[in-house]
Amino acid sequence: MRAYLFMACLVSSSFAYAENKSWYDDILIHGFISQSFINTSDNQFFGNSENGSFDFSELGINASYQLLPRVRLAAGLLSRQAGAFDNGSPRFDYALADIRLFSNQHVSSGIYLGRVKNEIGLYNSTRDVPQTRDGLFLPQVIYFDKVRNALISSDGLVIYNNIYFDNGTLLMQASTGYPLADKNVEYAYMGNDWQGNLQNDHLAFSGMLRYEQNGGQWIYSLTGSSFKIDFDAKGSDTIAAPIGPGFNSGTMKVDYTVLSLQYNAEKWQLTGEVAFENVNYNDIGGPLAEMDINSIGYYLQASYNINTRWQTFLRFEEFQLNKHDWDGKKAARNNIKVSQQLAGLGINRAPIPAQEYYSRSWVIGTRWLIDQRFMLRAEYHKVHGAATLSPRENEVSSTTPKWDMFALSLSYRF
């Protein structure tokens, strides 16, 4: 609510420029429909996974409004549910005030207002559409579906300029906005659902620099994301944890950072993409008292299309939840000491496995445009590693270091 006041102001002087004509006239509406089917050998993805699961499903509807000459409206609602993480809930991903400053055909620059997308690598920004995505699902060693709604978007403003060359296009963006964190980033960042809340009372800031080459045939990206948001523990500290003491409210200060280079050839596509996430925990205690994550992760995709009908991907990810412990073999050492210690003292807690620190995988998927709204989509994933997992749907003690996953789905856009 903090800036829909303001598209509120925006809507009260459309019947000027509307005055000649109605105002439906200049309203795009758009969505898409898409149901999924998941397997997995071991471990929980979207749902019972293990016994196959239909409970990934997504449902949009996108409308653009150009309200006056140089003000275009736009949102976008998803109804979208996915295992533990989404209970198919209406909400806006998006609801914006693009408001045109200076446009000629060297440079153009303006604001948007509202709840914004975050650009955050080469798809955060349009990952809602089925149509969208390279493949079923995005990268998740670095669009993690674990935290989605905490990159996806936030409420506030973004000052964006571009600048056209003879050979190619400069983006720029700049924002500032409160993040939405939900229980899916508690679960992620702090390993449960404890009690206490998440508070996104703190501005975010991201940017974003990009060079599109040639019409796109080579894209150059810089993007980066810093938030801070605020552990309230209500009186957890008083409850025992399960390796010892509880919480206390205190702050996780996460800075986000993706390089991106895509070339793009005329059946061809070549991505590569690595992110650097730090995560610092500060007087929160318990289990997280002396914890900071300093992660990355990248990957490797080439995509080919057949024809105009047919593509297929072919993509290697690879993930560490610490840069400086490979494989989490040095946390795996630990996690089994921690546990022996408390076992001594009568608290008994299964240590943390090592691939609760990594993940790697080998992805192969295709995609059939069955006709112009039709979209059929197949993937197998052969994994190594859980740290891509959320621990709202998988106990981290139990989870499998080799499973393997295969996915479908149809979509349907209109």
The other form holds:
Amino acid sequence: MRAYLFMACLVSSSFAYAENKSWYDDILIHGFISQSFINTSDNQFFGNSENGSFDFSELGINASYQLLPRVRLAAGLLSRQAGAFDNGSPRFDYALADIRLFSNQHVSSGIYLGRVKNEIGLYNSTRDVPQTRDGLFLPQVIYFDKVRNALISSDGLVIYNNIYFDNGTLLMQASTGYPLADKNVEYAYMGNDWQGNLQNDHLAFSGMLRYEQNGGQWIYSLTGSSFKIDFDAKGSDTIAAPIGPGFNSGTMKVDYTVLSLQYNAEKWQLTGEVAFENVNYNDIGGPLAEMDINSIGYYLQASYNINTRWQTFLRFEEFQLNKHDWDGKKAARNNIKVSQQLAGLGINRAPIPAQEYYSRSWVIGTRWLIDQRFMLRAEYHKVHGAATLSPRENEVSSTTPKWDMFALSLSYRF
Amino acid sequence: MILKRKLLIAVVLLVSSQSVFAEEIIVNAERQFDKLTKTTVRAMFAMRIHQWSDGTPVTVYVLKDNNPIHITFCKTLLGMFPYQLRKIWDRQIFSGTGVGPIQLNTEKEMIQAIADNKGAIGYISSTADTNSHSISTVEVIK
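Switch from the form predicted on its own to the form predicted together with its partner chain and give that structure.
The complete assembly is shown below, putting the previous chain first.
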């Protein structure tokens, strides 16, 4: 009886809501789903791509709700299947409260509190949404998939301030929070999944200055992020060389800066971005003692809108792990020497070849907006170098330096 | 003589077709102004200005991205291309940092929506019949 009464109350209350606007009518919901196919001539990228991989799919749903005139809540769930990088388990891409402190026709400023996407380059904040990218993959030389999670978002707070000038809009952000440290980060910065763990108990800092001139005809952007991750060496990690890696507990300090420029016209879009990364290893020792990274990555892309539905693009991208040792020549020579010395001690370890230190590629692609919801993309990559491949998917001593990749994707949004 | 008349008709048609493509920004009649700067209009349609000067929340209505009225509105009144607005909206929608506008299918729906919401802003082609609705047009100034 009680249950019936409860049901009746529910039903009548929902009728009451139907007459007026109910609170949940104001929840804005969007999402996307995408499936890709990847085929590489050699090497593995997002699954067993040499034989053709369907192991790259993206699924996301998000909601936004204006709780109070000055407070909006937003959260996005993401499930991403991407070869050995991501197994599709859903997680919060972001979950934040947007608190507007001041807003008029010239300025708006406020705070995002919670898990917030980092602004890195032009695309990081929506990097997993196929419709927002200018290609099937973002250029790997800047938007590394192999270290994505350390840079993608942080748990903390962001202060933003937008100024609307007659000549353009200035968007500014400063943020602090804890980075996300996972196995991909360990593979990328330490070459393996060691017994010890990464800890993210240092606050990271990032910032953005972005100017959209004349409604975005020209976009200039400077973004940067700086974070520290601790490595706690455990068990076999501390066994001295040549039998173990000989690691101690220590810290990695990473600075990442991206400069971006984009020109947007009716038919043409030109984009250039350059990223500088510095990684310093403190006290970890072992093979990382002299491995500090000073890398540079850049790309130039020209896109052409054939009409509102069809677009094609051509892109050149390059990455150098050590900008003082172009194409890894010195490093490769040194690796061969070390391998020979180890062989003298009876230990067989293949040297890491030069192609692991750089990547250069030409990409040609096309996009077809079937309608406002469905999108089809195809692209072809001609790659020289293996620096953008992950050791999680490839044996680093035996990658093929020259390889091609073809990829196709079908995406839906709502 | 016949040729001249044909020419005259052609010219008249051309001129009138030009005016078909003129778009106008409309707001609810409760807004007590008839001018907005291009800077403000751009920021409003980019979903970056959230309230009118009297505190009423701004509600932005647009037509579908490939609607000819939307395309002309973007180019002539905002000085932008539809894909640029789409990028700005999607960046906000999919990073949680903001929202997108409300998309409608027809000018008729647009006129009705703006008449019904006192914080609304949208646009129509100047040939649209707006009589008997409580909306007013706004001039975009430099």
